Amino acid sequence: MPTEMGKSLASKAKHQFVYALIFIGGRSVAYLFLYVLVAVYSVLPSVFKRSQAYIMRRFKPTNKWQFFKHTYLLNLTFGRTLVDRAALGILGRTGVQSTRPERQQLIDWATQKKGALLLTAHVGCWQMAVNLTGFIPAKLHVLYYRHPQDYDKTVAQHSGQDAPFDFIDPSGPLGGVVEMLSALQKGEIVCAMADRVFGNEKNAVSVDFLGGKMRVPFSFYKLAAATGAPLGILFFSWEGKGVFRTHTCPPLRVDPQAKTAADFVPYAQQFASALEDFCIKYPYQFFNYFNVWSDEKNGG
């Protein structure tokens, strides 16, 4: 995994002005400000890099202004996302479009006292959706690695209050996994990023995704498979100021005799296919910000 996966682009600095602006002004405010900051940033090398691959598979520029413009809305969308984030915390307000069946079938997880694993990946705005699990009946825990140079505050610390799930750290000698599976067998629901590689790449297998290879982790199948924990596949669009909208996928059993990385092969391209299906509807809301295409050179 890239060292500098997780680290701020802006400053300490610029966050806490944002953090004023929706203070002060609201969504709308801190929106106008991202314009301007986001066209400034989207000519940096160092940024239009970052979602390079992803920009020439999924629109396939033919000039530099194509290009720039792809780059401009796909990092003025993230920007939009972050802001909302941050206004949950310090408005504490936000609109949720789910289907009844949808939240019925995470409280019937967690009513079963059987555990489960919640698969999502770096889009939409899942920072935001994470934080409005309080309907779920059971304890939450979320994979999460924190760069020490991100600066965005968390729902919680903007709000004050205590977060409705805990942390499991994965840049653990074993990637979280003993934490994971202590919250499976206690019957609890674990949520986890299932598009990137954290650790070890033996840990990983390729799938197709977006007319290439993509490297992803099986450890969260291998542990449904172990604990026979059901494994759900969700995402969260951005739809609009301060508006998100669920896309839940059927849920997988993952077979219990399933022992080698092959066999974990088919769940993992069921996971990546929902994650293309995704970003061909929602094409701005891809923020895996580095190449995970691994049949690329400097590929994930």
Given for the second form:
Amino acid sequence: MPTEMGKSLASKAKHQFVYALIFIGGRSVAYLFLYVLVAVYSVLPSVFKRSQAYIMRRFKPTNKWQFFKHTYLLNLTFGRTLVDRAALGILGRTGVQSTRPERQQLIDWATQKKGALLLTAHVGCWQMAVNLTGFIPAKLHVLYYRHPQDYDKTVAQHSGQDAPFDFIDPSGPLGGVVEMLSALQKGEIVCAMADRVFGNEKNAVSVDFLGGKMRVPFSFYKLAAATGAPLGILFFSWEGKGVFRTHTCPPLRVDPQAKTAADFVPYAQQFASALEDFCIKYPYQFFNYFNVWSDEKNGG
Amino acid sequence: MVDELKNLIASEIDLGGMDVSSFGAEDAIFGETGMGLDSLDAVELIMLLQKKYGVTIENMQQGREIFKTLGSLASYIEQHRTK
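In place of the form predicted on its own, output the structure of the form predicted in complex with its partner chain.
Let's see the whole complex now, leading with the same chain.
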């Protein structure tokens, strides 16, 4: 596991400053501040290196200016999603664009009482959207690793209200699989990031993603096979000031006989293909600040 | 029960051809020592325990002690089995 995974780029004090801006001036003032802040951050080698792999693959920039422009727009969108998340906690208002069939799909999964695994990725405004899942009539668990130096406050920390979900820590014993399995068997919902390997690399498979091979975990597909829980893929696109849209794919049913890593590749590939479609449609909303293709040089 | 358990694990979970005959009650189930099962094997093991013995393990607060060794798991099964 990369030690930088989940670590905040900015210091705790800078986070507090942005929160104060939102509180005093609202979201728009914080957005204005971001234009400057992101420009400064985007030229720092420690920052642009984190998105370099994605920028090179997605945009294929031919000069430094293009590279900076794409890095800036990516980081600016990310900053806006974080401001929106903070604003939701501090100011308590946001717009939600989610069509009725998409919401109904989530409700249907929950009411079947067979549990459901919802796979998402570090894209769009997932951090805000997961806080707006109160309409789902089942207990929701989010598999989430919080780096000790992640200074972003959650919506619940801002608002002082209970979050509509609880966390399962993947850095805990056995990677949280016991808790996930138990939740699914109770008919509850588990939401997880399926675009990043956390823990043992041998529990990952290679899939095609943006012209290269990406390593993704297959534990979620194994859980779905073991429990018979439907598996949904959903992403949340950031559509503008405080507005997001939910994108869902038809649910997957994993073959209960699937056992080996190779058995799970087709499901992992469906996830990667859906993620690729999202990245093509929303090029500046891939916030997995990690080289997901890094194993290619080793033949991975 | 320890022998039954290790034979069950060996027959149902892919241990890469590992010979389990030398393992005893004090040997670890998970981690790099002992039988070397990992988190994904835990999914299969838990389902197996439910199916064969009717025992459930719901969280790792509970599981940490139960899964410590073959002996601790065998003892838990003997006390809680419904099948």
